[in-house]
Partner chain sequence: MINKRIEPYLLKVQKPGRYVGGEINSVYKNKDEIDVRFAFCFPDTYEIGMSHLGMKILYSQFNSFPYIWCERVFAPWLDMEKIMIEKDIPLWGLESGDPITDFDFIGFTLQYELSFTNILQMLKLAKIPLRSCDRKGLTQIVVAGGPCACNPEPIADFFDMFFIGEGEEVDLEVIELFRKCRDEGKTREEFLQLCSQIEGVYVPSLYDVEYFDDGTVKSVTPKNNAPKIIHKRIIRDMDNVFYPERFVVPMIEIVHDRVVQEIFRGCIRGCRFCQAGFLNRPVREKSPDTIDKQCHTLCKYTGYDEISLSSLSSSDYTKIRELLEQLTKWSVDENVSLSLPSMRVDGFDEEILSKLKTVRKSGLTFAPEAGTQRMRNVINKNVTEEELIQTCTIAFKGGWTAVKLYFMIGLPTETYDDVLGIGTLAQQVVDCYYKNENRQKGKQVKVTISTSSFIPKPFTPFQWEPQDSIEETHNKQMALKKHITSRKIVYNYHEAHVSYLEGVFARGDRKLCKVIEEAVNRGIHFDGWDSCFNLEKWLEVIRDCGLDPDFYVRRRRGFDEVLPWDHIDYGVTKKFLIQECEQAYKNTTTPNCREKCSACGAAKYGRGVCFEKRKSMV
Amino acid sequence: MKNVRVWYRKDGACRFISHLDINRTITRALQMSEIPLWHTEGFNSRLYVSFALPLSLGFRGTYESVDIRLIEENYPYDEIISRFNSYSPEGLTAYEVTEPVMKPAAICYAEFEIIITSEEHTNDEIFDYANTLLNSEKILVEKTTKKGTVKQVNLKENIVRYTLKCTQNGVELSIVLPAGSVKNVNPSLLTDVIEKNCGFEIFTDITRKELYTENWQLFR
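If we look at the form predicted on its own, what structure does this chain have alone?
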């Protein structure tokens, strides 16, 4: 047996599918693909699949992965990609298969690309509001913990690095935030504050681009 990591993109209408349903969708596609996959033993046997880090509803993902276990060690990687894409819905596209190098627990940071637009205001106006907020000493938000309690968090302390610029598509914010099992900051918290700071409705298109370890190695 051999573990492999399938890398895929989540885009289009599929970005509005929850992580639980993505799990079901990919599991179903793999079961239909006839790839020689290992199933757990016991009365309720199931296909072995393991995802690195859930992606929030509505986000695009260019660097998503799922680990599977092959019964045939020499099964061709290009055949896995072909069969996976034949049965997965449009918007979930496998593009690479590798042997797992790092465990998901190694993930510490995520890089996001956020495109911000407005129907009533110019990109320059959005840029000014967002830039003022990002340069402030504190960006306070309320965040619900896993236990259901609400606490105030200073997002400024969680922003590792960022760049902000105007483009033809809107105001582009590239930002790195904590991510993983130890600490996870959703960029929607920041975009909500930006909208509040602007005082008018904005539209955001968020893509998770890369995942990094504590030592800033790309998660592989």
Contents of the next structure:
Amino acid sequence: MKNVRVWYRKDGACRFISHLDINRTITRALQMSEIPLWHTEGFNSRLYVSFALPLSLGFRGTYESVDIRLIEENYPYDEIISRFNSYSPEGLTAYEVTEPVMKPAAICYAEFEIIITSEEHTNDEIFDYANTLLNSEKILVEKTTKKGTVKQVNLKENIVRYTLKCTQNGVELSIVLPAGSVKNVNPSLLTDVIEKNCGFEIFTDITRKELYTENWQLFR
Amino acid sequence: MINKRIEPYLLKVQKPGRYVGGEINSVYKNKDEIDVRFAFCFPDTYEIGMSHLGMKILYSQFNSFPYIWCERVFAPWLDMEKIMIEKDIPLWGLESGDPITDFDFIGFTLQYELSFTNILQMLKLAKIPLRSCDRKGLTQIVVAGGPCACNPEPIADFFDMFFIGEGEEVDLEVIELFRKCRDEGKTREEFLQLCSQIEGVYVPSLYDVEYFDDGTVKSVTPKNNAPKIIHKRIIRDMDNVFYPERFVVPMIEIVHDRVVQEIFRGCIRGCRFCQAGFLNRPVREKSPDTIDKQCHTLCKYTGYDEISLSSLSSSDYTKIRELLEQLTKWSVDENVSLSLPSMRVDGFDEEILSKLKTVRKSGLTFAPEAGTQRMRNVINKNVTEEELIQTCTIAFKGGWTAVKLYFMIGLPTETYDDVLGIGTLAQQVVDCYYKNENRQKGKQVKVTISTSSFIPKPFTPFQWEPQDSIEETHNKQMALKKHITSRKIVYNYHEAHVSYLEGVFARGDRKLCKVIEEAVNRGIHFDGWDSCFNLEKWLEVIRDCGLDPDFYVRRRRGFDEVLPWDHIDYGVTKKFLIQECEQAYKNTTTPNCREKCSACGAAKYGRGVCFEKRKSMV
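Would you mind giving the form predicted in complex with the partner chain, to go alongside the form predicted on its own above?
The next block holds the full complex; its first chain is the one shown before.
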């Protein structure tokens, strides 16, 4: 038996489904693929899959991964990729299979690319609002915890680094935020304040690009 | 293909996965090679519509023809609908993302009366004229089928045609005729007239309805050569009828997210309240081999690990043991679990039970329907108290600790004794759990009882009966609630208001078309959803249209009255229904189709249970 990590992109129609639904969709695709995979041995046996880090509904992802357990240790990696892709919906595309190097718990940071647009306002306007906000001393947002209580968070101190550009496609924000099981900051918290600051409706297109460990190694 | 105009707004609505398509096994075609575009519309949300077996069958069947492209369309939820109206984005097909406005066929499935408003709302969102008389040319042919097509009169003005009975054959005949008529340059009117000559097609515009002063129907007169009576279509050979090899596998969770395998159509029982039992006569079974093969194929192509064997009464399948034997040969190894919904109280044994829990233990639900033996005799639900207790004993011995029981209140001749009897019966089930020595120690039993309100439906022996008033239903529910003292019994009941409105449409006539149109104009739809349903608003619309809802709901019809659906034939004769109604009044039961033929009329189709050898004949 051997654990392998399948790397895939999440895009297209699959961008609009939640993590739970991705889990179900990938499980079914693997079920159909007839790749010899290990099932859990509990009372309700199920196919073993384990995701590195959930991705929110609406986000694209270019560096997503799921761990599966092969029964046949020599099963070819390219066969996994081609079978995964022929049984998963368009928008979920596997591109690499590796042996897991790190545990998902090692993930500490995530890099996002966010494109902000608006229907009735220019990109320059959005840029100004976003820029002022990102340059301010504190960015306070309310975050609902798992226990249902609301607490105030200063986003500013959570932003590891960012670049903000105004392009033809919209305002491009590239940002690194804490991610993982210990501390996780969802970039939509930030885009929500940007929208509040703008005072008009904005459209955001968010892609998770890369995941890093505590000492800035790429998660593998 | 995601509709490009809607894409930017998808993150502004709940569950955007409803609107994007792209699922495994959904069908994409090249528009240039397509001759007929068909929008298969389900007048409710994605999660509900995607659970519907009929849509899965017809979607696959249509798309098996290279020149037909059938796409799925669901009712957008209120948040999405608001955006569509604001941004002027017409309703689109999930596959192509194209507006369905100019599709050749717009087909609806009529599963429940409360979805009628959603049909009109969807047509509006698609920018298609609501009334059939306002649609011109050989395009936008609006059609419908499904159980509620048995009395389509309340929506007759909006449809070009209805398919009566089972759709697999008749739909295709109409599509072929459409292609021919278009090639020959025929008009819409000529096409519809030709359609009316196909058996099972009802073109409502070809029938004039006259009324008496009291509002009852005087006559229904066909014109332009349309048949006087429209006969339903049925599939005679269940082993060779089309069945999909693939289901579209949804990416978001839907209501019934599993392989659904039909095992037979119809029902031998003849419960007198049950419309499906009469509409789908006679019983026609699929062979275990066919079912086994189809199940295996579906699991392979969908990745599902659960199969539901579907029918009106699963334990009446004659080869149930053989079938389960065959299925478990591979299902256990492949981690696939089986479930058998619609089990009868008297068709249950340890062997079946052991097969069902080979992989996963599912819930157990039974429907005694009424609380006393007298009441069960009236409705012809031939199940005894002893049988129920025996069945529950088996279930409890098998390790189950929860059962659900379904009942109806408001049945004809019902007294308060009958209503309270439901609580007494539930208590007996609780007692039976504690009598069982092998019960799981330390576990409590839970008996959930649900009551729905009886609604008299067309083509049943109770089609002439008055329905309980809202107040009466409410009183009965409260009386039963008070009668239940055990905390091990959970009592759920349906809102009486909803059943009242459903009662208006179930036995409605064409005068209601204007009511439904007006309701939709006033923003009423999604009536099947508690959060949207508002009876007060509805009553206002009905009054403003000059009609009285009690005329449809509370009135006892005479056996000699012309009923709005009398020109439609489902095989069961009116004479038989009258006879059954009279038997009900005498608390007398009628044997099921396998015990004895009662000459309902369905034997004319020349197939099914009517021609099986009965034990009494051997």
